[in-house]
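In structure tokens, one chain follows: the form predicted on its own.
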Amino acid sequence: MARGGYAGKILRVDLTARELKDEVLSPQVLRQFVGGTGIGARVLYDEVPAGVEPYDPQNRLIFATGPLNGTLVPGSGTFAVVTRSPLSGFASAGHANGFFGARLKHAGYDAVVVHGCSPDWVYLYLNDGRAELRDAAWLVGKDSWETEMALREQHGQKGMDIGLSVACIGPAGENRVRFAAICSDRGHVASSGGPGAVMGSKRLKAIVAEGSRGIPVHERDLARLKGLIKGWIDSASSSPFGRAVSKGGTAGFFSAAENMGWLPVRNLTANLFPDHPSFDGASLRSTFKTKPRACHACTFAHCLLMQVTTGPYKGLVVEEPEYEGLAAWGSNVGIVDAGTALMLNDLNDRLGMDLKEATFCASLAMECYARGILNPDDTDGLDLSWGNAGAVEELLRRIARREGLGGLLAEGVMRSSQRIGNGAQELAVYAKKGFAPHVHDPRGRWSILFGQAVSNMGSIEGSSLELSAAPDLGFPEPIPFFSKEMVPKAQARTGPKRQFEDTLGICMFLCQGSLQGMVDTLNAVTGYDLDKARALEVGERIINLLRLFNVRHGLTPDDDSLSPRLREAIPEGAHRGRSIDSVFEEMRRAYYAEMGWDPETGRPLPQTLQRLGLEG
């Protein structure tokens, strides 16, 4: 019998042999890593040896659940997504919200393990403990709405019900563009690290599933396990941010962070925006019509579609962009029109592309072009101006596509940069492990900076301090912006409760509460004994397991760094003149022997893999 909170088993798919087999998580790793992103880790960690390159089809996908998906514990259909990223070739780990994993987990699967490659294009179809690859070569060329839309036709679905939900490519994943991105319920999206781009390589088009089978939970007495939920619920939505996202959504966040000097101009060559007010999320809200769209469970109004209804794209209907699909296509490629930004953003999701890579690549080749690098033969002919939306859009398709400077540019910003030349490499916004980092200028917030730079998951494994504190953590009180002393110190006792919060299957946005809240939740629905320091040891273990993956692939510790973009000082604005650049070796050491790793090389240390049972 499955331990509450689980369904018991996980499928096994090798594509190039056509086989399925149901396999049993031993209770010893459900108990160390729990879910989702822990369960990704292990897997990886321990199934792709070194030499096994991103597009070998012996490297694995990993999609995977965690113990409290598909219950009413708010936000509980997130999913993970864990490969060997072909844009770092590293560990990536990204995560999708939406309904994708809850419905996984009703259709009987905690987690899906795909490995080989398929001779043809295919899908996979899961539904109450049962599971099939069937063709999918009449889906290929389709954008992932279409692609999702035409397979809850086939299987008997109207419109956007929410019983079945489906997890897809597009054109970039197809296409092995480096950065391709995972998406379902129409905009989720599980995108760093480029893990549409290894699905794409395993010819691997969609994953469906629907199903009715019911979540077990330990927790008898129902009362209480509904009060611990409301509790979750209560904390989450009275929190700042979560009074914040409620209200205006993540793009609440937009005219802030142009006053607070992170806002992402034009490359990172300017911090001021002045149609700032256009962008942020109760302007939004009030010019466009509006109409929600809950995830899994939740009770947040952050999740609405969103119909344009002024300028040039009068009568669109999208899904409404997160603060960093606006910034992307807005602020960053110069564009002042939201309406114009929401359907790039929409164009980005449908051709299934990570937002991140995708707009720091766009607005490379643009600053190239503006500064001569570029011309007009080298971009086959497109205008690459600042605020040219219509050059911006065929830009997008031909990387999709792979077609001339599109082409190029669909290996992401590091290696683009590395072909383009002639001092491209100077201008590029990249992590040196070779991704973008989120859709801000972060030399104005160092924890964002500091947190990707050292990540080993193609996104920032912790939280950032500046904006709230974190009692739980030994924080009382918010961080300064730029202290060399506290912010390697956060990030190394963030990314531990970041990384538990992930193993439980639920959005971030819900995890806003107390730490002791969401380990009375999971010991209520699994019957675990688990305490905070517990809990805690469980993100740190999946944190030190991806460095032990990513040092076997040849990791050191000038993969822990910045380009030469994001040590430049802040040109503009509320932080003008600020770098990170002359302390940012003495944070990384800091940073990891407050880990528990050597501070020359950032190799985990004996007695730290030992305390965690990795000695192994």
Second form
Amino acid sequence: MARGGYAGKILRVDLTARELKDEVLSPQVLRQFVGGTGIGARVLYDEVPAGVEPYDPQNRLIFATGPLNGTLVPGSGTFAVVTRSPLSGFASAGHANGFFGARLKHAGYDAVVVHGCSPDWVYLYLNDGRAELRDAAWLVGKDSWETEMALREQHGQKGMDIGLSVACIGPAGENRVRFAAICSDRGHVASSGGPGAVMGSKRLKAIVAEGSRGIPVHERDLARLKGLIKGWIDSASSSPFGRAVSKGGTAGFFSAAENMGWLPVRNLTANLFPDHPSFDGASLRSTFKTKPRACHACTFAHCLLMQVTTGPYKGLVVEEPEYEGLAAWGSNVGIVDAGTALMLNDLNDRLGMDLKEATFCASLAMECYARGILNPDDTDGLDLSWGNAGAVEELLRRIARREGLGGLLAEGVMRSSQRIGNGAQELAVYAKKGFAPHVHDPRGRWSILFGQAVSNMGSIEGSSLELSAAPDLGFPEPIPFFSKEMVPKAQARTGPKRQFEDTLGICMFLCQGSLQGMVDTLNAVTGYDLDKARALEVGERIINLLRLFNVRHGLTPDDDSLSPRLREAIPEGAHRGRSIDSVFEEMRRAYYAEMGWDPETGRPLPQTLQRLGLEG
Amino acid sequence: MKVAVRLYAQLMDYLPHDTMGHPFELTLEEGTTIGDLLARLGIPQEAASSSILLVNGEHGRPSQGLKEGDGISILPPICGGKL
Ligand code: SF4
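Please could you give me the other form, the form predicted in complex with the partner chain, since above is the form predicted on its own?
Okay, now the whole complex, with that chain kicking things off.
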């Protein structure tokens, strides 16, 4: 049994009956699944049987923290949201950094499990071990930032970041845009799989968390604990990747992405983007004004507020986008002004939508427009030519309101392409389960492409190893590019580590240090006695349980696949002509075998489940 | 021989002039290795040994000899699944 790390209870919210109940998770579940996505996966598997559709009141929406949340560990404000996704009908797990994960613990809860559907809009208020539902009719229609600021004011906190945290939906969630996100701490977004749409379907507008409860810690020797944390975090922040992200943000790799052929350009119809230098972190951070804005206890502090100083949006102050946000609202929609991309990224967050799905929906519509598959009648007059920022802005608003073409695109990339027809399905960018990929041209990096295809949770389960080694996992050197042998192996072996990391409640950027350091810190906080192998087993257990959930909801190998566009050859640039198409099925079989799954069906074998302590 | 070099992220500090995101050309003596090139750019050993070295889009090693027309990219490792 854990002797530290946990608040000790979870909150169960039945919105239909307006009933709130504290529960205690069994020590065995905590030990097997630790926290975060792990707890979410366990609850989802146990409580969402076949036949419970994503918008069914019986679907669960699980907000889960981990044992390090809210402790002195830097970056321990991250939380997970797990549900049955309205985009795919399979499991999804999204994560957001910031403060909310820490404040949920300080408010006294390890997790909140929501089911039912409220007759009226409500928000959930958590404070020092107490919970209540309050009226949210006055918040309906407000965007995610307005909602957060209104609730902060309501609870006596002006300004940002201090005292309390809000996780909420914007208009997209209210209107059940299938890829609606849950936004917290202004600019931190849990979005994969559309958990905001499930939240909206339950008429839960927000959760407010505050409190001053401490987190019990097993290790009595505080100096030892601090030493462990320091050793581990120093190894993360002094790593070359850590230094790169701290210095230039993830945008610091924008030019590299372009030069190396994995920047998404105009819905993957092109691969070159000559304007890339002005989007690169080094240029952004020297051209625009910045002000640091770190998450809970984060010493790494890669997050910034950024003020646009040139171009049509001069003066605008927003969160600095990650690389994916810049790619989404720059190259992928043909926009060449970085300030405009900042504006659109901010708008998308305010409306409360998943970036991946939103950009590949917009770029699908734009490519259809360029090819005459959609005409001005279909777009209600919007000129969706590449690079038309005003039209993209209006399109995003219409998606969030489900208005006209926006209503169609609100169904996500896969469904909208089917409804548009006339060849649109050949152009659409999605993994077959129904999720748009991370905002790359993943055809230029097979780990990402393949990882996206086989993932059980919307986002990628593992890591890509073409540009980093993983000695802890038996990869002393980066793997070759486009290797049909190494990519499946790397996905199978990195998945358990990433999933273990996501049980802890800390930002992934701080997980770049040593695995041993992470395990030692977890043990010191909780009193567990995990070693590296058992830590990896936790991650593997989560992947297998999510796979069982997906099989229950109809998963076949065909769902572990890619849309036609993602199987096409890259049209130009560094990897012109490269395609995964002819080797994909072979790679998938190899991956299944590596995972201990049936190579033909992709289902976990009985001996694999037994080894992991999961029922068949 | 002439080669084209690109540096990314914090390694841009070693750019001989502002060529952000674009290749710059260097003329090297025959027999120059990637290791020699790193030294010539002034990239300290520690940063060099942890960097990703690519020659014409494939992983390279410090001992590898360069040849006319090669394109060399040097960048910090990129970790995680999403980036
Ligand atoms: S590294 Fe960035 S995202 Fe992660 S906790 Fe720190 S400031 Fe937040």
